[in-house]
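Only one chain is given next, in structure tokens, and it is the form predicted alone.
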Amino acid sequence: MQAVVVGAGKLGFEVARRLAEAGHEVVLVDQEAGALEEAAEHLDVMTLAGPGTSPSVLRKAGIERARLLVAATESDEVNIVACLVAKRLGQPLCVARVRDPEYATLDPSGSPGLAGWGIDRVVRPEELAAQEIIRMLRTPAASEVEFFAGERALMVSFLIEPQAPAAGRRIEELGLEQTVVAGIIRPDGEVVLPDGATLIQPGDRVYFMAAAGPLDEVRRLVGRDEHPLRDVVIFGGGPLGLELARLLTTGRKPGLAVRLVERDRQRCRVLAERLPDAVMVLNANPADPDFLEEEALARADACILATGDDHRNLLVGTMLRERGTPTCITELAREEYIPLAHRLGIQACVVPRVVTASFILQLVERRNVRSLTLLAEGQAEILELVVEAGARAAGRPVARLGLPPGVVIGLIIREDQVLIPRGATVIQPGDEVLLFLKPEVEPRVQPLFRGS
């Protein structure tokens, strides 16, 4: 497939990268050259300098073939109008990154969207980071929640405290009958594909897969109790904290209570203004330590840092966790921080790009592929795969599958069930099954489960 992607900013660099990784031919547009430099030394595309919503630009980048548009620039305006120019010229799927949420709703017909002016889809990053959180506070102290196969099963992420009862045990010890541990990315960043006889060490972040549902048995393993959430407070009143306080009290649950800190005195009188009277909105340092202890913020069931900027994301991380908040989750930026964020007691870190990047590859067409979910800054994924009749793999067990290393199979949703692969499961058309891979073994595994 030949796609053309506007803008070589952070989204856009990411969203070259995956697409070129999983063989589709690229072409990345930006009007700054510079831009380009790092995108031409990294990454397998092609680079065009110009403006995204010019004609002939778009011509030379190969619009008029091309099967995906993704326009990633900082501009809504800009995006949109590179949709708007590459729809006369081809019939790309348009993909627009904006920030305005008007422009989320804006359709010359009246109805919600951007479709009646040739946009096929619109992403927010903030969107996508809020319903993110939410997802993860479905779960307190989980690293990273995902549900799939109509929220019938789910991916949950935990990190292994020295006194957590699975630290130190090889994973034939735990006793697992309800749960798969698909993978586990070491404390250095190295992702392991286990077996039974893998030994979880102290700093692990483990995957487990399950059928949805209280995951007794992981939080056995874990030492981690459920709590119920009564309490949020979420410190950052940008775009990411307003759609995080307006998605928490939108049919809340009785007795929750959401707090929102906003250090910019007009901001606050903005945020008071868009905000149901549910929200309360305090205009203080974030960072100031008294203001955490007069205010109790500290006792709160769960901490949502959100305030754009990842220093100080992570210091008031540090700050709650030291005074005994059970759950922190913090918005970042730069992905390389994660590994800083755990070490400081920060559970769940979210980076709005990479969250935007894996939803825009969801919605290029992969036959039998029903979700793709990146993990660990994209060094890891989560593929859902639809069995379809003729494939290689139908009517095989699954220790005969001939998978490549790099890839395990986690579960296998049948109809109504939710099913623990073992090496005698005979795998059967229509199964979906859920796959933790390297990204680079994806191409060799998808064809297995293809008909002819």
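Quantities reported herein were computed from a predicted structural model and do not represent experimental measurements. Numbering follows the first chain given and starts at 1. Take the two forms, find the largest set of C-alpha atoms that superpose within 1.5 Å, and that set is the rigid core. Compared with the form predicted together with the partner chain:
- When the rigid core is held fixed, the Cα atom of His42 travels 2 angstroms or more between these two forms.
- Comparing the forms between these two forms on their rigid core, the Cα displacement of Ala72 reaches 2 Å or more.
- A displacement of 2 angstroms or greater separates the C-alpha positions of Pro55 between these two forms, with the rigid core held in common.
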Contents of the next structure:
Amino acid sequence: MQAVVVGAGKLGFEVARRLAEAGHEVVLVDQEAGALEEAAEHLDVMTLAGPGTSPSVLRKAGIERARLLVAATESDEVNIVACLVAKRLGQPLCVARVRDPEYATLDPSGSPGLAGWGIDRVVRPEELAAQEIIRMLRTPAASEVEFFAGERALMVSFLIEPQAPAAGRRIEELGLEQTVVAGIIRPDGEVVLPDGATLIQPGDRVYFMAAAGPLDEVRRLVGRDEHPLRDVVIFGGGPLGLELARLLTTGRKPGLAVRLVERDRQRCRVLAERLPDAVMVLNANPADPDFLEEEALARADACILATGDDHRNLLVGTMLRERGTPTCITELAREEYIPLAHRLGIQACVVPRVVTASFILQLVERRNVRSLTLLAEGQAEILELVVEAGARAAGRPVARLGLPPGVVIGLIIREDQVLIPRGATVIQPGDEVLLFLKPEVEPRVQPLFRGS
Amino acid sequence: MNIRLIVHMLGTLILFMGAAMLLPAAWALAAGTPDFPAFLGAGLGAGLTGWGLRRWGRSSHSGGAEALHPREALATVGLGWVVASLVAAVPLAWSGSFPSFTDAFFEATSGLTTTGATVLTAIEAHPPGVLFWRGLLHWLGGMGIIVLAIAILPRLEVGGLQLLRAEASGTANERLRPRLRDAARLVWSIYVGLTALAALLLWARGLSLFDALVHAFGTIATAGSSSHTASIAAFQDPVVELIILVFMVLAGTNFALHDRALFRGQGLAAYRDPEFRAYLGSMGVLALLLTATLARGGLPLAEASRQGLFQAVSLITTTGYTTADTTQWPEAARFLLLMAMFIGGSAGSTSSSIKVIRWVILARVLRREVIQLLHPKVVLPIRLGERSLSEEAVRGATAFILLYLLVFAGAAAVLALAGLHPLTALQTAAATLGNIGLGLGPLGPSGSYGGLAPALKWFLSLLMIAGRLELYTLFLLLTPSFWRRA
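Return the structure block for the form predicted together with the partner chain; the form predicted alone was the one displayed.
Okay, now the whole complex, with that chain kicking things off.
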């Protein structure tokens, strides 16, 4: 497939990389030669210098034949215009990154954003990252939570602490009935696809899959109790912090107190004016230990670090964990810091660029792929597939699918049922399957579930 | 300071006042009462004077629109109100109803500032021209004579906003229409419409056309002069009370809300407004307190609630109509009335005093102070509904309350030192500064301000104008630096 990516910034670069790695022909357009050189060096893409809104440049990029246009520059207006121009010249699926929620909500129906303007999807990195963080908050103590099949099934990951009941036991000894251990990532980063004999060790990150629900079984194993969120602190009042505060306070029961910490006084005023009264805006340096004590921020149920600066996020997160905050979630610009964050005790990390790129890729991945979630810096992924009629897998029991090593079937969702697969479970057309796999086996797994 | 421009505008105002005098003149002529020549003569004289001043002022700038700077605008409004009161006093002085020009000036000022305090005792004994003029003055002053001038007089383009700001009541002025003239006209058409409707209903209820008009003027201007000594109590009709009650509430509401409800298709949803809610709430609470106090004083509950509700609305809208002789009320109830004089109606209405919105702002500021004790780093803008106010606006509102209370205290001190009973001094200062007019004690509904010393009448007249212009405009004129060449 031919794809044009406008904007070679962090997001454009990431999208172009992922598209190229998935085997697509990518033309990357940017006005800055420097950014393009960088991309040409590292990625297998064609680069083209020039304004992404220019019809002649887009034509040169092959927009007439392209099936996808991703407009990912820093400017909302450039992205919108690039999409409008592209739609006049060809019929690509148009995806625009639009920061300003006023544009993104221009269409009253919400999700399609500017569909009325010919822009097929509007992507707001802050919104996606905020939603991701909120999903994690919904199951506190879990570091990653993903919902699948219309929120009927979910995947959570937990860091196994030494005192957890599951630590030092084999999976078959755990007596799991409603839950599947889909994968384990060892502290050294090794991805393990478990069988019954696999030993769970302290420091492992264990990925569980189950029907959406209270997750009692998982909680018993990792030794954490659920308690409702009453007090959340957000550090950093940038676009992400604002979006988080908004999402946390709209349409939720009023018991939740949100405090938002921001260094800049002017920005604080803007935040306080835009947010409902349930959010208390505090003007202070998040890294000031006196301030942390004064507001007793460490006693909050959860702290979200979104200062826009990785170093500050990690620093404040460490300070909070030392003072006993149960849950810390951080935003990171560089995914290289994720292992460091885990070592520092910060349970969960969100990289907005990666979240956004994953979202965009999901939009253009194969037709039977419902979703694709990257775990642990892309060393493992969760693929949500629909089994098409006539596929090789349809009508076969799990044990005789001929799956390559490096993939585990986590759950099967059949109509309203969430099934835990056994060797004899027969896969039927129309089932949704959740696969935990290593990325390199994906090209061999997907065709099994696709019809001719 | 462009003196000629100011004179030109003052001339316009005098001309306008002269024209207005022809209405009571016509009424006097129809009734065949002896005050006709006073109004005709004063009207013609004011017309001529105004015309002359306009000519003289205009010759400085060749008829075109000239920039009106804040300084000129403030001077025009401040002087305008004094001059208009003086001019309005002339026919009253000539009519023979008033023993001196001082009394006539007090009465005219009380009329224009929508105070409704009177020096007359047996009101029914005075000719209809005089009584009609008192009502008409209320009505002209209610929405602001300057706004009216902008609305109907030859165009005044630049600087009109300055005039409006200097005259309008309340804090944040919302611009109702892109063109100032359209905005002024809009406000006046709502005003005229409300007045006509009120007069029509009162007339239909059986009041004479004269009484209906005078009381409609007094109600919509939230002013409170009646053509009867006993005020609304003279009619002894609960339906009349109800009509006046409803129209007092409407007149004390921000006219921007009426605009949204009537002309912007919002209907009743327009009244879902924090200020309006606080305005109704304060009237409700005061009515309950008054009812309870009156009932405890021995009045039957139905009568207590009828009087309590009417008086609560009358005082919070700064009208000053009465349905009972409040001087006979228990001490506690009269104390409540005094407190109520400081509340005021909504911004952008015809009411005076401090205004509910400023109290709402003050309450939020105090709440913020408490929160800041617990959370020193909190950033908490003062919010009214969806809108948050700038810190300047907040400071302005709290400073105004402080200034208002200081002026009140100072004025009460002057009155007390001049020999009034201290309690009467407090009540009189509150009633005149707040343009309410309802005296308590010896100046109550059945009494009058007539017995005061002439100097005090001048002092109170000034106080009424200061209150009507929300203090700053008039006080600026009294500072020497204002008049110094900039």
